[in-house]
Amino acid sequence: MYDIRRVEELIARWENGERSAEMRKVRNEVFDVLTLRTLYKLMEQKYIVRLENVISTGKEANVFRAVDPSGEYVAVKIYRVETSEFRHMWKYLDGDPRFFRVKRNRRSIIRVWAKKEYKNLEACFRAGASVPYPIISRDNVLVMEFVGENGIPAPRLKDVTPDDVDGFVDTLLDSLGRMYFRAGIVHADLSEYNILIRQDRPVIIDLGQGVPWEHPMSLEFFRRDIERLRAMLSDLGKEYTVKELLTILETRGKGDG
């Protein structure tokens, strides 16, 4: 667990040059010295109050359970600048009008990513789209909605089958609809293992690679989501077209309600 006293102590060992065992597995917990002094500057303003344990992993960034003051759940998710594949980033980034002058070095580019990804759920949630709500961002870290119930975070449709299958489908394609036709992000990303089911609904994450439409490659992202799509509904024993599911989505997305 970490909590501002914590961080202060880790900050100030890290810069005394302390290399022990205990600050390796700091470091391989993604807390390099500056993403300590971002979570110490987040504490500080009260965003959350202390980190708890890792919901996930992956090779781009770990995902903590938090708590904030007034005792409710966050999620924390925390960049990777040492081992980021950086490079892959950049396909996304490049072309996206609302990111320009990013300088090419791995933490500007992780900088803007977390940014990036901040601003498609904050425009995906206004949309109406089943996403966590975004809180703040700052440097590598985003903080956002936590998704689950009662500390426990929900499972992913990779791992569990909804009871309700004609309702969580239909939420999530009228999700789906909002986040494409009216916020106008593509995820570019979309599969079983990017959407949570809460309550027996659907919840979209990792939008972290989402591009507005004005993106180059945008169509290409949106043709691969689709086909994705496709499977997943399939796999849960619905059948659509690709002309089908266009006229869902665009209709859903485009609808007043």
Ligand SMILES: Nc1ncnc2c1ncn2[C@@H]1O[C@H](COP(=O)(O)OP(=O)(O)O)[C@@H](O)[C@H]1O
Given for the second form:
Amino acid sequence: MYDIRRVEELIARWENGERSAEMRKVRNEVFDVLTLRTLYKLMEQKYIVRLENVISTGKEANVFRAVDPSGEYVAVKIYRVETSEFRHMWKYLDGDPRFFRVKRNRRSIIRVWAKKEYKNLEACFRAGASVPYPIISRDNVLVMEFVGENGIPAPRLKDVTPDDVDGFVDTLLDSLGRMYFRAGIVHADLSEYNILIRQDRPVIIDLGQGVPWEHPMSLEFFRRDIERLRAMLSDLGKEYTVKELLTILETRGKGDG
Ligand SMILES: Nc1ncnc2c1ncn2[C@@H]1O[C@H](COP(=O)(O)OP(=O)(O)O)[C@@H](O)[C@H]1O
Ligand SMILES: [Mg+2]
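Here we have the form predicted on its own; I need the corresponding form predicted in complex with the named molecule.
So here's everything in the complex, that chain up top.
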């Protein structure tokens, strides 16, 4: 658990060069002292009150369950600065007109990456796609709506099958149509790992690598997404051709309502 007092104390201990099992755990969870400072600011400015437990430790980021001042759960995604594959990230940043003249050092790239996930979520949320509502991005930290119930994170499509497959698929295609053709964002990492199931309906997550159509590789990323979508739906017993999917997504995205 990290609240403002503890974060303050940890910053001091870190700067003292303390090497202990406890500090090693902190390093594994929140990575570095600059991230502790960022968390401190987010707490000071009342975006969050405390981080509770780690929900996910990934290659590029850790995700925590946190609590905001009204007592609601929020999700806090912290990108690793040191070990992130920033060469790989560059491919998804370079050519995005929203972020030009990005400095090519680690910390700037990661900061812009978190901002990109924020902007993508914002655009998709506004377009009515089912994604977590973004709250703020600061440095390598993104705060967003917690997807789950009673503090328990929603499972991934990878791990559970929806009860009402027809309804689930319908909502998924509607959300993706809105994402690609109303918000104008290509997810670029669509998979059953990045779709959560809340109340038997999809919530699409992990939009950091998402790019707008203006990006030079958007079409390539889009083709890959659609092929993965086709395979995913086939696993759910729903067979579509790529051509059929394109028509459905476009109709859904461009329709009104
Ligand atoms: N907003 C959220 N609410 C609840 N759980 C989340 C949220 N965002 C991510 N998670 C959990 O954290 C995991 C990793 O998040 P993701 O954004 O996919 O990052 P990664 O880059 O590590 O794949 C997800 O599979 C999910 O279990
Ligand atoms: Mg993911």
